[in-house]
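Here you get one chain, nothing else, as structure tokens; it is the form predicted alone.
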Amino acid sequence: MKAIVVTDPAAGTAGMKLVDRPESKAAINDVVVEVYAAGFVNTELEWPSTWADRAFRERTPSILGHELAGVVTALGYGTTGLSIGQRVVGLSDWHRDGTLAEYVAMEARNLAPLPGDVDFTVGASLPISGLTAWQGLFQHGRLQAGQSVLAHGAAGAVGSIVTQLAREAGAYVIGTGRAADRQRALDFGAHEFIELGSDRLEDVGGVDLVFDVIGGDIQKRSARLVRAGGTLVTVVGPTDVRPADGRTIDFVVEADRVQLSEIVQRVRDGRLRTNIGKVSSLDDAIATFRSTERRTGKTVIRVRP
């Protein structure tokens, strides 16, 4: 099978190669999925799990990518809940070979059914962005109707879903981003927009929840806006930044079949729009990853036509 692999942590995207690899085999409780579309996050090249297994042993060459939409082609021993020929969407384990390949073996529990009326490209754009938004807002942020959310990067792959889910939940959403992102963020449902290069973030006043995808000085300034009892949720790694009378939660997104099914259903109902940026073939994927062109949406690779 064709797959995109990396072997050198110092090489960045220059170290990516499209190669032939043995086809994936299903272990106990696994399935093999024929990948039709896969998502990619640029920061994967900085993740320790890309280069080492859970025992910290080198595991290169590693196949990149962790989001997919495809069709189940094989079941491992003991696998239940899925069937051969079923359309699925899911998030693969960080420490295993990933989804930028024609086939991938992964745990069945990390997959959710993908209805026939949801395109594979749309499905592949949902696992990381959708689950990150869902878990940050509801599992860690405990968002309630009537509260306010400061959604950083509101025109991006994660921020646009944060904005939509928060608004649907009855929250007042203040989006942030670059000046060029204003209309896009408002189109995704932000009630108002703060341009981080010129508007004063402090003019927002107090908010109940900050969803941080930026870190640094923006994270520190945002923490000062959190009301008593509120939460700063961040996905940029561990931090010492704490609101004066609130809490900070830093988390890594986890696969969850039930939550992913809820997200897919919202897409089917028209309550949620995915934010897809560049779409490329597997043959053109490396050139896409190396491009310096600014992209605000999710990069999706069409592995199968």
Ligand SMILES: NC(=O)c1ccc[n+]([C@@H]2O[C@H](COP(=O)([O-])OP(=O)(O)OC[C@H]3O[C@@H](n4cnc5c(N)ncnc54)[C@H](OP(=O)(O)O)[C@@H]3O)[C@@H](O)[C@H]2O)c1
Second form
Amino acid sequence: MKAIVVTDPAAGTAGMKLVDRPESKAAINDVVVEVYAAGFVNTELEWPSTWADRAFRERTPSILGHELAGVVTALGYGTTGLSIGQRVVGLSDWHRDGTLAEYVAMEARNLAPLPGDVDFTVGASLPISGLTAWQGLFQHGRLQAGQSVLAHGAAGAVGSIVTQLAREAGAYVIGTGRAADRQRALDFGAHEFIELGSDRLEDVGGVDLVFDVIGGDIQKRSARLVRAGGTLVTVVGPTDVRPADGRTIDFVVEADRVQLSEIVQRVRDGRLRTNIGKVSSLDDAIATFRSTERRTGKTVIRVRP
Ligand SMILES: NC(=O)c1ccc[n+]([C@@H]2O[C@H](COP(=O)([O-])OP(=O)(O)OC[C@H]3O[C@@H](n4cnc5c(N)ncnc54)[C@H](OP(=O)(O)O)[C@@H]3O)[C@@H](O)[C@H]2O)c1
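For comparison with the form predicted alone, would you give the structure of this protein in the form predicted in complex with the ligand?
And the full complex, kicking off with our chain again.
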């Protein structure tokens, strides 16, 4: 099968190669999925799991990509809940070979059914951004109707879903980003927009929840805006930054079939709009990843035409 692999942590996107690899085999509780479309997060080359297995042993050459939409082609021993020929969407294990390939073996529990009226490209754009937004807002941030959310990077892949889900849940949403992102963030449902380059973040006043996708100084300044009892949720890694009288949660998104099905259902209902940036073929994927052109939204690789 064709797959995009990396072998050298220092090489960046220059180290990506489209190669032929043996087809993935289903282990116990796995399914093999024929990948139709796969999402890609460009920070993946910085994640330790791209380079090592759970015992910190080098696992290169590693196949990149961890979200997909496709069709089940084989079941491993003991696998239940999915069947051959079923359309699925899901988040694959960070430490195993990924989804930028024609086939991937992954645990069945990491997949949800993908209804026939949801396109594979749309499906592949949802698992990481959708589950990150869902878990950050509701599981870790314990968002309640009537609260306020500062949604950083509100035109980006995660931030646009944070903005929409928070708004749907009855929160007041302040989106942030670059000047060019203002209208997109408002279109995704932000009540107001702060341009981080020119507006004063401090003018926001207090918020109940900060959803941080940026880190650094923006994260520090945002923590000061968290009201008593509120939460700073961050997805850019562990941090010592704490609100004066609130919690900080940093987390890595986890696969969850029920939550992913809720997200897919919202897309079908028209309650949630996915945010797809660039779409390209597997043959053109590496050129797309290397491009320095500014992209907003999720990059999706259409593995099968
Ligand atoms: N922990 C987890 O489980 C998890 C899950 C998903 C994502 N993440 C992380 O979350 C981050 C965002 O992911 P994503 O897929 O949403 O990326 P994305 O689509 O690039 O969205 C980020 C948005 O924030 C904007 N932004 C970044 N820095 C900014 C700044 N200083 N001022 C104004 N706007 C700024 C970006 O604009 P520009 O493109 O112009 O910079 C972009 O619109 C990444 O670091 C990713 O690794 C973590």
